[in-house]
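Take a look at this single chain, the form predicted alone, given in structure tokens.
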Amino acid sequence: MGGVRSRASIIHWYLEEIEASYEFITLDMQSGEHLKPDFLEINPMGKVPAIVDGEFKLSESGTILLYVAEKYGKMPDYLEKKAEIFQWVLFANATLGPGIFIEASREKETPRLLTPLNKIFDTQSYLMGE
């Protein structure tokens, strides 16, 4: 479940790219249905992106995208290689996302942040792997 502008869409593309069958709902965080009794029995927080996977709710995209990938066997088998995707991903929501989307930070978070991520891009195509 997701807002039209929050990083659900993460979610859902990445569902997408690896062809799993799900069902998207969309909230209308206008209007609140975030806040709403049912969705908080999902995330107290009354936050999106979440997931309901049988019995199983979770929040927060980077665990989510980090149980999507577990499930549907995108993890590598040893920890050093999960370790360098877990990096990634929380670097993504922790450090790049606020970087740059939060406005007051944006003018030199931006140029410090992606001047090294694209020197990697120049040498390969991937963060990791193929």
Ligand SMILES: N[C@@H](CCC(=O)N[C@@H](CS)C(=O)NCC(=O)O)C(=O)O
The other form holds:
Amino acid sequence: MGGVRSRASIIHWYLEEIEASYEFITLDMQSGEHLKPDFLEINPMGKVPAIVDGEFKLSESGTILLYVAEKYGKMPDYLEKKAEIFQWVLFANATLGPGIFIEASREKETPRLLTPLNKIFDTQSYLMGE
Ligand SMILES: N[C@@H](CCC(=O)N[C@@H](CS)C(=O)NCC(=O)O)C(=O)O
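Shown: the form predicted alone; wanted: the form predicted together with the named molecule:
Shown next: the complete complex, the earlier chain at its head.
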């Protein structure tokens, strides 16, 4: 579940990428659908994205990605490789996102974070794997 222009598109993209079967529910966030009791039952924080998988409810985009990856057998077996995946997902959520979206830090943080990222992408197409 998510709004049209929200972090839910990250989950939407990943579900498409791995060809999972899912139903995407678009909430009308302009009218505050994400703050209504039905959605607050799923995520009491009133934030998207959130998923419902059977009886199981989960929110936080990074956590949902990791859950879906594990569920669909996309996670490596090695602890160290898994930890690197956690590292990049948390980097995106906790460091890159706030760094470039929070106006007060944007000017300083954007080049600081994107320069090393661009350097990595000079020599490889993905942060990890093929
Ligand atoms: N850390 C959360 C952030 C969730 C978040 O802030 N979602 C925004 C949309 S991108 C939201 O629901 N905003 C509505 C609001 O705050 O009322 C995640 O990655 O899922």
